[in-house]
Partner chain sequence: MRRREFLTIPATALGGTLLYTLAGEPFRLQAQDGKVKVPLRFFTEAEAKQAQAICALIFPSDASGPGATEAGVVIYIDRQLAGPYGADKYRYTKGPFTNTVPEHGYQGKENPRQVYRQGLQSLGNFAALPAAEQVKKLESIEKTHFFQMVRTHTIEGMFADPMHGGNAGLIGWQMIGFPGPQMSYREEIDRHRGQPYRPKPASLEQIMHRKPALMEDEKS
Amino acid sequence: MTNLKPVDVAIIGGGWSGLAMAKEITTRSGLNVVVLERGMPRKTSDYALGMDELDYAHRLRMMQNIADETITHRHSVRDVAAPVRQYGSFLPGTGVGGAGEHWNGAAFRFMPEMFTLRSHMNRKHGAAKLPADLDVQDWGVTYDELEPYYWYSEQMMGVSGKAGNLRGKILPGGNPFEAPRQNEYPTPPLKNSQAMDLFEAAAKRLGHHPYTSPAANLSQTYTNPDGVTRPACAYCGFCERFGCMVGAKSQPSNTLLPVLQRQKNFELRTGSWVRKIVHKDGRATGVQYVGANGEEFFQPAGLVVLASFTLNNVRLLALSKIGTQYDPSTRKGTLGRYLTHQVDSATRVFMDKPLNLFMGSGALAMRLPDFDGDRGLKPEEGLLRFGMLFMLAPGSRPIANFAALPQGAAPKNWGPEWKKAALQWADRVITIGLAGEHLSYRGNFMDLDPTYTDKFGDPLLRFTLNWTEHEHKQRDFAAKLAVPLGRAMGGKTDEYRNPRANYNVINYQTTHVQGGTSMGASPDMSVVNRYSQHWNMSNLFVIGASTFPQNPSHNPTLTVLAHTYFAADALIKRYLKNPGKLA
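Hey, can I get that sequence as one chain, in the form predicted alone?
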């Protein structure tokens, strides 16, 4: 192993959180920072010829190589876990920018109650009436504390949207139920599609409050506070699972990297696979990694920031023997606890005319906030929390969206009658989906698998995860709302049947995997404090969605960035002046 020259800060992961933290430290201090990214470099010009749906959307060119590392999954501690051999339920990205390169651009703020969810639910229902296996927690940080950092993030990305609550004043066109914002969005909302207009009109007739989603896809040319200029979206429909060929979608490679590349105290090392955080006497001393040529290195560092995807954050702490593994039988330990994903469902609506669905943008959607959180829920629904219904307009692509047929439209899934029906219904099928909250439960967690290993012989991460009756009821309620909406749009809907099946790793259910290194107010219930500083190691910070104790209905990226900036502020203004515990 080669020992390298010490650096001030070593950051593991070159995605949104890692590059955002690197930008703050390098531009606001004299510290030298190295970012270790195991994937390869990326830039906007790389995507100019990348609109190959088969290669990117189906062969998953931008995702981690599952032959090198995967996870194992089981439904309960009574089951034997098996390796995931083909990506399905989520898609971890690789390379500079990580999942921030192939995301769709949805940029939501969380509702204030999400940050104090345990307290909120105790007040609303009474602690004794909540399910015994419910494991939701307060975050240790509040919406009001994060609000300025949300705005900082929105300016950096140039989020397109319309405020619904501007300093307490409810405005038309936005989400009237959102928390107060101090500033209007940096750019106006994206243009609605024809299908979105139909959905909006139908929802209003039914008494709902639809609004256009905030999006990190620019509605107009924009220059952010760092002087980075990007063009407006062309509505080409190649966003999710693709990098933006013009740079209109906000990605780490076109927002943060241009600033970092100007900094002499910044270094990005790609092809660097971190295997362990090295520590001694309660302090991180550096990072052990394998370079692109297979050689092992030790990078000494005065400060280590773990900023990779949720899975890798949890796994690296476990491989490094930092923290205490969670035990669901005793509820002792914190590492791996609070694993959540996303509760989703879909109701298809078949229309009698073409809708030009091929034109769209990744985060372009009409959202229905009327039942988000616990708003509008009646006792007979049997729900503690719900989520948002939405109608996406991301652009229908030729392979993924071909042959969406109503039941009985063709006798078989092949042959001339099937082809005729597929052509007849092409461009006439839309989907009303659910982005539902996923609450934390005692039996859902992550740990190291005792049997299976990665290409270096290190144990894989094991998921113990299954749905509960609550998630099935969320899907039932989503259909109950979606079917009347589809009919009010003038369409025919699928016959909905909730199979109440187990969680599976086959069907895509968003890449919103949270938990495992959760933040909180005390070390007995969390891995890091409110500033993302590890409770047991003051010079180790862990940032990203792995610090979220549960999953709200909203996409996590904007909150990941806001909390990263919140943590960076504390690190730079307080920790660097007086190294030690911040909370």
Second form
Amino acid sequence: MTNLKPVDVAIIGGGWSGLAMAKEITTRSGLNVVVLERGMPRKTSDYALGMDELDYAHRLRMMQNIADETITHRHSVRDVAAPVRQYGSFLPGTGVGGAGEHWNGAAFRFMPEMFTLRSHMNRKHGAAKLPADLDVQDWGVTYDELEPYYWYSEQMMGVSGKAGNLRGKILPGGNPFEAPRQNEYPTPPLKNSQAMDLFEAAAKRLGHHPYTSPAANLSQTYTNPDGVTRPACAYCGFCERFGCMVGAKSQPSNTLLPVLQRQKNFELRTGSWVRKIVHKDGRATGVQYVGANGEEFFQPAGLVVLASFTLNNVRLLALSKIGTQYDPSTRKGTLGRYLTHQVDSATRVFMDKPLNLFMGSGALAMRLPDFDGDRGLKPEEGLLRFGMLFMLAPGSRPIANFAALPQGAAPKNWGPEWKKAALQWADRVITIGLAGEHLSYRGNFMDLDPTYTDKFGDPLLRFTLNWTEHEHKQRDFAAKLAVPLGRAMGGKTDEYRNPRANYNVINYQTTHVQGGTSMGASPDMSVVNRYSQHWNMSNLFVIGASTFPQNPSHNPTLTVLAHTYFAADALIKRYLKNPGKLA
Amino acid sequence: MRRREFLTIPATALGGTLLYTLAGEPFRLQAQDGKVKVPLRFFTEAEAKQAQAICALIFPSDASGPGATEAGVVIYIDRQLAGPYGADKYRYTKGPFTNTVPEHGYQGKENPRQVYRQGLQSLGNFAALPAAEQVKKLESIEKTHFFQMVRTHTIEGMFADPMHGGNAGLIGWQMIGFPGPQMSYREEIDRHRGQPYRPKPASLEQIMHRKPALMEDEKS
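Since the one above is the form predicted alone, can you give the form predicted together with the partner chain too?
Every component of the complex follows; first up is the chain already shown.
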């Protein structure tokens, strides 16, 4: 192993959080920063030739190669885990920009109650009435504290949208139930697709409050406070699983990298696979990694920032033996606790006219905020929390969307009748989806698998995860809302059946996987403090959705960034002057 | 080295310009004559014919439009199997291989090349059977990993960009009204409300005037 020259800061992961942290540190302090990224370099000009559904959306060209590393999954501690052999339910990105390159661009703030969910639910229901296996927690930080950092993130990306609540004043066109914003969005909302217009009109007729989602996809040319100018979205429909060929969708490569590349105290090392955070006497001393040509290095560093995807944040702490593994039988330990994904559902609406569904933008969508959190939920639904219904207009591509058929339209899923029906329904099917909160439970967690290993022989991360009756009821309620919406749009919907199925790793749900290194007010219940600083190792920061103690209905990226900037501020203003515990 | 194998197909089967009559009946303009010899990368000629027969039953050529044979789906599949995907370079293939719950998806040891080779062999001389027998035989294997894989690949071969070997003459996209990877609908998204927007489709290569390096051409 080669020992390298020490650096001030080593950041593991070159995605949104890692590069945002690198930009703050390099531009606001004299420290030198090295970012270690497993994948390849990326830039906007790569992406025009990437508008190929097969290689990118199906062969998953922008994702981590699952042959090198995967996770294992079991439904409960009584089962034996099996490896996820091909990606399905979520898609971890790789390369510079990480999942921030291939995301859709949904850029939400969380509701204030998400940050104090345990207290909120105790107040609302009484602690004694909550299920014993419910594991949600307060984060130790509030919405009001994060608000300026949300705004900083929105300006960096140029988020398009319309405020529904500007400093307490309810405005038309936005989400009237959102948390108060101090500023209007940097750019106006995207254009609605015609299917969204149908949904909006139907939802309003039924008394709901639909609005166009905030999106990190620019609605007009925008120059951010760093002086980076990007063009408006072209509605080409190649966002999710693709990089943006014009740079209209905010990605680390088109927002942060242009600034970082001018910094002499910044270095990005691609093809660098970190295997361990090295530590001694309660302090991180650096990271051990394998370079692009297979050579092993030790990079000494004064400060280590772990900023990879949820899975690797948890796994790397476990492989480095930092912190105590959570044990669901004793409820002791914090590493790996609070694993959540997202509760989804789909109600298909079959329309009688073609809708040009291939036009769209990744985060372009109508959202229904009327039942978000616990708003508007009646006791008979049996729900503690729900989420948001939505109708996406991301641009529908031909392989993925071929042969979405009404129940009973063809006797089997191949052959002449099937083909005829598939052609007849092409471009006529809209999906009303659910972005449901996934509460954390005692029995859902992550640890290292005892059997399976990655390409270097290091143990894989193991998920123990299943759905509970609450999530099935969330799906029931979603259908109860969506079916009348579909009819009000003038379409036909399927007959609703909920098989109350187990969690499966095959069908794509979202790439919102949270928890494992959760944030909290006390080291007994969490891995990091409110500044994303590890409780047991003050020169180690862990950032990303791995710090979320539960999944909010809203997409996580903007909150990941707000937390990154909140942590960066404390790190630069306080920690560097007086290194030690920030909380 | 393996013997060079070719699949000989009538040129009329490979794409051409697809038009629709006012009644919505598809027909192809300028049917060319002659035969095309396509060099195979993975299949033997016999295997390719067998696979082609299966794809043609999954996505037939009939009154509702051309099918897998015209689109060159078998050429698409041959190239996918010959490339790194066929050799499972993008799947976790470390053992132990166990019997687990269906929620964990395909857990078998066999890679797509082996799945095809075994699957095609198990069908005997499928291509020579009468049509009704072929349908019956496929119905009996509907639930197998092999059949589901061929079905998925058939849809991919119909609707993937033609640079991957299928969707010849963009007939898949013409049938469903997909314009291809167009650079912008900035104006069209407002202008075509309430009516289908169906410009002549274009492939990525036609739009960009160059072709990307494809995954199936990477070393496996």
